[in-house]
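Just one chain follows, in the form predicted alone, and it is written as structure tokens.
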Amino acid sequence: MEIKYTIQGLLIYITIAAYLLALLASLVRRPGTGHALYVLGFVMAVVSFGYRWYHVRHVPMQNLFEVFLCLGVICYPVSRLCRRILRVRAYGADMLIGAVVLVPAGFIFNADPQKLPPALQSWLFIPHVAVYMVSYVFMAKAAFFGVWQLAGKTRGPDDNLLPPEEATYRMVCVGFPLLTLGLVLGSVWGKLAWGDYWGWDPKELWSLASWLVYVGYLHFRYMFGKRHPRINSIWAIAGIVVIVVTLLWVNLSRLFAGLHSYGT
């Protein structure tokens, strides 16, 4: 564990706390002083990233300090789209996923500054990152309703919410899209940076795993509907954790070492 005694880790620990503070309002029945506290959070999430994009002179998703930044800053739009749009309405577990990613930043990886490499100077830097961070938020909600469904719960957590197992199935049709089309970019710039469109990285091929873990979701949901919501949780558990291997394992592993090394 290491704690950051500096203004950045000051910025995290606070969205960290207002994220919590969050939750456990919304769970004493405080929704008002619930979402106003995960405003604070956002906001504070914001001002730390900002902070990093002034100290390092980049867009802060490099490394993975630096990404699980980025997904703390991501949580509460998410949320606010779901809640308006696509009628999921789980603020307690977006404010418990707006926590956990932000613990790896504040207490894991190490914040030095670092220069960005030249495979990273390109134009699809930032949408490359930015479509996969989104899709992540996305299936992570996608897996904790998952996780609802199969403690047996048939409603939601919030009122006037969708079943769970509907509710993963608008998570995830609405992150798999942003999934392809990062696997596309990053085919797109390995061609631009090194040369091919394809080069089994290590990376590459989880990230592609992933996918096919969502089109296995997909088509079984296709062919079977709701008549099997346990076995749909499972696919969308299976997803993130799949998710979880290409963001940390491969990066940090010196088995899978690769391409992608500057993600550590």
Second form
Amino acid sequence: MEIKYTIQGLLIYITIAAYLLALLASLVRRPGTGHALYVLGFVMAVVSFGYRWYHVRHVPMQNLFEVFLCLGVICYPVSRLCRRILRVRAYGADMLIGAVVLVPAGFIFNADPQKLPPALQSWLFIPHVAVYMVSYVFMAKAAFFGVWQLAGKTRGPDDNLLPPEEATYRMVCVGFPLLTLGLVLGSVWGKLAWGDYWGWDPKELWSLASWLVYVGYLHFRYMFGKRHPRINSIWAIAGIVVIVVTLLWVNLSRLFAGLHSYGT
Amino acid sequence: MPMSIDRGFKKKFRRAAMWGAMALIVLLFFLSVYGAFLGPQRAKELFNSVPLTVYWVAFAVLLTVGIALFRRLLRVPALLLVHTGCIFILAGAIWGSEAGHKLRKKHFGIDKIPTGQMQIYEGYSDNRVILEDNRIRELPFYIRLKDFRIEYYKPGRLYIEAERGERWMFPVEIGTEFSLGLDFGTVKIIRVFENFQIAIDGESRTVTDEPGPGSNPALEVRIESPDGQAATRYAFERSLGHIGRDDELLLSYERVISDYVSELQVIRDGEVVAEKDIEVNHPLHFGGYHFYQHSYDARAGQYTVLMVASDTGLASVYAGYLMLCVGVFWHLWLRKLSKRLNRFTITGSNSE
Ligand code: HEM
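The block above covers the form predicted alone; next, return the form predicted in complex with its partner chain.
Every chain and every other molecule in the complex is listed next, the one we just looked at coming first.
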């Protein structure tokens, strides 16, 4: 845990505060204020990301600090998209996700700018990371609706919006193709950079494991539909748990010396 | 056989296939997690072992059986793409594995090196590939290394550290004067060396930037103390260099590598048949093999280490990737979501 006394740090803390206040405002039923704060948080997240970009002079998606910074930006567009097009709404959860993903950027990861090492200089680098990040946000939302469903909510907030179990399924349907693409792009990149499309290193194996959880979920839900809503929800929650392990634990634990250790 | 029995049988069979698929998927999940704890080398051995080979083949067979059993998997093109994509990936991976290479050698006499490394000196050509078990095999053509070079981000950096712990970092710009504060005066970079050499003859010292083999990157700097005394110092990339008794400042030179480049030529029957400067992320593809920039002579930059990988099975894996990706987007985004959205907009219940 380390506080960043820099402009970058300040921008991150303001964003986190805005997202958390937005959540608070929504909880005390001030949706207008909540939304305004949410937009403010988003704008600050964009400024923070842009500042980083300017500072390091390459698209900031190289290390975990930058990846989490970017996650803080995409939460808002994703929640708008879900609300408008997918009939899935959980602004509170989105605000929380926005704040939570910025905590590691603000307090844990080292923000020293780094030059791109040779292996990361590839056209696949940005799509690989970006696609994964967007899919993770959808999978986080899927898990959130899973928790909601387990908590006994069976109906949507209004007739226009899906009940939690269906919302989970829809979020997985959106996230799964992105997850698949991320995995495939990573593999193709591995082939170009290291000579093998699959190196069996821990990060790869965890990402395969998280993909498999959702493959399992999709088939389970095909087999039983909505007959076992609780099990469906547990699949989705298991998925996000494995994703978090993929994203963080492997990099942080230093238990395994693998090819992907650039992230620490 | 009466229709109904046949149908009942098929239904049971379908259910068994689905449970089988679930079992294989869940099993692979646990194996992956277990493999993550083993580290890459042992995980690779595990996933290439005989029981796991049986597993991979079983997976491919079950996918095929699934496609035969479920009409929808055959009728819905997106689902067909997803599941055949998986078969292509598995088949390509099995075909391209070491076991696959051995089988083809045994049964078809096709003798190809699955993977290995080559060490080539500048100006020389070689066709020997060192396998993982240190055996040596030969390629049917030669690879010549015209030149190997390391590229760096510009500018490099000069680090200066005072005894009391102050630190400075300056970009390597020749002739620019940087301040070291009131206690230490100023510093100016005079000259940049690729291969610093010093000849001491009695009192006189000559420093040169030796061309040819060897590498000893260094900076010549001039430090002017606040009382007007000037001293010449050297900052080295590889070592701290000589530190005098009264030196209060510790100097070092740092560059960040941006790329490794090997300029290669492929030679067959004495003729150059292909040429490419390979870098990390930009391999050479020739004669059924990929050649990757893998490592290099860290001491003197005299040779490069290439990784050689057979391309057998790769086309199938990549075709499978494409089918899988197109299939999942088509099925889960275009088919599922757009159908819902259409219904949704037609009923006009969208409030926004
Ligand atoms: C191991 C053998 C497998 C069998 C027997 C099998 C069988 C099936 C069946 C019967 C369906 C339902 C199709 C329908 O909607 O009517 C299905 C759906 C699907 N399968 Fe598989 N599958 C297998 C493996 C896989 C794998 C490895 C993947 C990896 C991506 C996969 C991805 C999908 C997807 C994305 C769907 C669509 C799910 C949905 O519509 O919700 N399947 N599979």
